[in-house]
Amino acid sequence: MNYKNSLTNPIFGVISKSAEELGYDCYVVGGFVRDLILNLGAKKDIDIVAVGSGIELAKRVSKNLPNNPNVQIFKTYGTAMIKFEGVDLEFVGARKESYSEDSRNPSVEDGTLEEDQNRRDFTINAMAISLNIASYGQILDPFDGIKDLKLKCIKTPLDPTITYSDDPLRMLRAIRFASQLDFSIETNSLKAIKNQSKRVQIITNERINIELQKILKCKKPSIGFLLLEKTGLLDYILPELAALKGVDEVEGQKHKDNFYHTLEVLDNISKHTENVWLRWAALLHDIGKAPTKKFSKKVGWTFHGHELEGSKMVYHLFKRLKMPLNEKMKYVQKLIFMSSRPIVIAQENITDSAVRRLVFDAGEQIQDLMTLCEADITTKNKYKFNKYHNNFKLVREKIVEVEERDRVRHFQPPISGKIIMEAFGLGPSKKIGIIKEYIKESILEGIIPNDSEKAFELMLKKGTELGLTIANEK
C-alpha cells in the first residue's frame, strides 16, 4: 500500500531531499500515520525518524526551507524541532531502548527502523511511511497496525507486560487513545494494565495530569474514566473519585452509586461544553459525598455539607496533580460549592429574591452553574426528568428577568462608604459596614430597587436607627 498521494504537504519533499543529501533513510511515524489512515485530517505535529542523526537532518531541512526556520535542539533527548507554516516537525534518530525497574526514562542507543518500531507503545502508532526516494509513500506496518485500526483495537507491538512495566505512562496512553478514538483495549493488554497498575506511581503527577486533561477533552470522557476504574489505576490517580464507588445498604435503605452517577453527569455536560474546567467541576462535583456520608434511621442516607467539603478537597487534588492553583481552581471550587443551589430553587416556588441571591453569589459563573445542574439530572424516570428540566428552564427565564431589572450580576452598592461617611460626618467605623450590608440585603430581598435614590433614603433611615446624625443637621 502506497500513501504517496496522501503526503500533500510540500514539506515532505524537502525532508526527503534533505535525507538523500545526508545519505539517511527517513520515515514519517506515529500519530500522523495513524490519523492519515483513519482520515481524521492532517495533524499539525509530524514525527520524523531518521536512520542517522535526527538533529543533523533537522538542520539540513532548515537549510533547504525558505527563510531557514529556527531549529530547536534538545540534546538530552537527541531530538530537534522546526516550526514551519503552522506545522511542528520533530526529528529523532532511530533508536532502541532499555529500562530499569525504578524509572520510565530509558537508556537509549542508536538503532535500526525495526528496533525503533519495536519500542513504540501501540501497533497503531508503530507504522511508518517511507520518505526515501526509492520507496516514497510506502507503508511499513510490521505489527498489523492497519488491521488493528479496522478492528478498533489498542494493542502493544510486543509483550504488554514488558511494555507497560518499562514505561507505565503507556497504560494511561492506552486508556486515553481508547477514549479519544472510541477503541477497545485488547484483552491481554487490559490484563497487563491491571497487573501493572501499581507501577503508575513512578510517573510524575505532571504527566498524569496531561493524560487526564486529554481524557476529559474527549467527546465521551466516561470511556476513559471507566477504564481507569476497571484497571485499578483510578485508586492511585484520583482516590477521591474512586471513593465514590459502590452502594451501601442499611436496614434495606440504599443510596445511588455516586461514581457511575458522576460519569453520567460528565458525559451530559460534555455534550454542551468544551470548557475543560467546567468538565472538571462535573467530574469532582460529588467528591465530598464520600467523607460526609452518614446513615440516619429517620431520613436514611445523607451527605450534608458535601458541597463545601468537596470544594475544599479540590485544592489538595489540584496541588497533588500539579494543576494550576489560580482562578481556574477557584472556578471549579465555586461551581462545586454552589452545585446544589439552583436545584433547591427549582424545587420550590421560584422567588425573585432567591434568584437575585443566586445571581449575586454566582456572578459570571451563573450560566455554567446552571449547565452543571442540568447535567446533574440523571434520573431514568421520564416524568421526573422532564419536570426537573422544565423547572430549570423557569429558573433560567427568571435569571434573565431579574438580571434585566435589578442588575445584580455585576452588583456594585449604589451607596459607597465615602457617601456614608460624608452624610454622617463619620470617620472609618463598623457602622459604615453595617449600613452597606443592610442596603445590599434590602436590594437582594427586593425591599428596594437597585437604585441610588432609594438606597440613599434607606441609608439615612438605617443611620438614624444606629444613633447617627446627618452631617448638615449637626
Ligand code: ATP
Contents of the next structure:
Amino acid sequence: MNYKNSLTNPIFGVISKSAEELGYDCYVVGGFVRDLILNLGAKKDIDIVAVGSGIELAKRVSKNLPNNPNVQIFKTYGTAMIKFEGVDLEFVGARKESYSEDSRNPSVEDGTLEEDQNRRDFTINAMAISLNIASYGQILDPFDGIKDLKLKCIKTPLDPTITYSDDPLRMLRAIRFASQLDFSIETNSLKAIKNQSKRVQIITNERINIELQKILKCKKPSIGFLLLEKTGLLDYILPELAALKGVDEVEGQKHKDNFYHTLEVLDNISKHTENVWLRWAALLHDIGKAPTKKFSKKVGWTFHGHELEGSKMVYHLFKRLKMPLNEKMKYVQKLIFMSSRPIVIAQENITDSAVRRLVFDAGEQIQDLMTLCEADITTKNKYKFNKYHNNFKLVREKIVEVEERDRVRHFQPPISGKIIMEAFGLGPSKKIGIIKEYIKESILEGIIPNDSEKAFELMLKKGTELGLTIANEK
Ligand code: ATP
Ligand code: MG
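Alternate state requested, the form predicted in complex with ligand ATP (shown: the form predicted alone):
Below: every chain and molecule of the assembly, starting with the one above.
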C-alpha cells in the first residue's frame, strides 16, 4: 500500500527535499502513521526519524521553510522540534537502545531504521512511511502493525517481558492506548504487565500523572482503570482507589463494591463533561469510604464523614502525583466534600431554604456538583433510578427559582459593616459581625429576600435588640 496521497500536508515535501539535500533517509513514524491508518484525522504532532542527525535535518527543514521557524534543540536526547502552522514536528536520528535494571533511560547509539523500529513500544506504533524520493509514501511495517490495528490489539514488537522491564512506562502506555482506542492488550503482554507491575515504581510521578490524565480524558475511562486494577498497577499508583475494591459481609449485610461503583460514576459523568477536573472529582468522590467504613448491628454498614475524609485525602494524592495544589485541587476537594449534600436534599422535602443554602455553599460549582450527583446514581432498579433523577430535576428547577429571587450564588452582603456603623454611630465592634451574620442567615432561611431595603429594616430591629441606639435618634 502506498500512502503518498494521504500525506496531504505540504510540510512532508519540504522534509523530503531537506533529507535528500543532506543525503539522509527519512521517515514519518509512530502515532501519526497509526492515526492516519485508523482514519482518526490529521494528528497535530508528527514524529520524523532520520537515518542521520535529527538535529541537522530539523535545521535544514527550517531553512527551507518560509520565515525559517525556530528550531528547539534538545542536545541530551539528540532531538529537535519545530512548530509550524499548528503542527509540532519532532525530529530524531534512528537509534538503537540498551537498558539497565534501575532506570528507564537507555544508553543510545546511532542505528538503522529497523533498529529504531525494534525499540518502539507497540507494533501499531512501530510503522514508518518513507519520505525518500524514490519510495515516497511506502509503508515499512516489520511487525504487522496494520494487522494489529484491524484486530484492535496492543502488542509489543519484541518479547513483552523484556519490553516492559526495559521501560515500565510502556505498561501504562499500553493501558492508555487500549483505553483511547478501545483496543485489547494481547494476552502475553497482559501477563508480562501483571508479573512486573511493581516495576512501575521506578517511573516518576509526573509521567504516571500524564498517563492518568490521558486515561481520564477518554470517552470511556473505565477501560483504563479496570486494566490498571487487573494488572495490579493500581495498587502502586492509586492505592486510595484500590482500597475501595471488594464487598464485606457481616451477619448477612453487605455494602456495594465502591470501586466498580466509582468507575460507573466516572463513565456516566464522562458522557456529560470534558472537564478533566470534574472527572477527577468523580474518580475520587468515594475514596474516603475505605478509611471511614464501619459496621454496627443496628444500622449496618456506614461511611460517616467520608466526604470530609475524602477531600482531605485529595491533598496527599495530588501532592504525590505532582499535580497542581492550586484552585483545581480546591475545586476537586470542594465537590467531594459537598458530594452528598444534594442527595440529602433530594431525599427530603425539597425546601427553598435548603436549596438556597446549597447554592450559597456550592457557589460557582453548583451546576458541576449537580452533574456529579446525577452521575452518582448507579442503581439498577429502574423505579429508583427514575425517582432519583426526577428528584434532582426538581432540585435543579428550584435552584433556578431561588437564584432568580435571591442571587445567593455570588453572595454579597446587602448591608455592609460601614452602613451598620453609620446607622448606630458605632466604631468597629463585635456586634457588627453579629448583625451581618443575622441578616445573612435570615436571607438563607427565606425570612427576608436578598434586598437592601428589607435588610436595612432587619438591621435596625436586630441592632435595637442588641441594645444599640439608632444614630439619628441620639
Ligand atoms: P500520542 O501522541 O497520541 O500520545 P504517539 O504514538 O505519538 O501517541 P508519543 O509519546 O508521541 O506517542 O511517541 C511517539 C512514538 O515514539 C510512539 O508512537 C512510539 O513509537 C515511540 N515511543 C514513545 N514512547 C515510547 C516508549 N516509552 N517506549 C518505546 N517507544 C516509545
Ligand atoms: Mg506523539
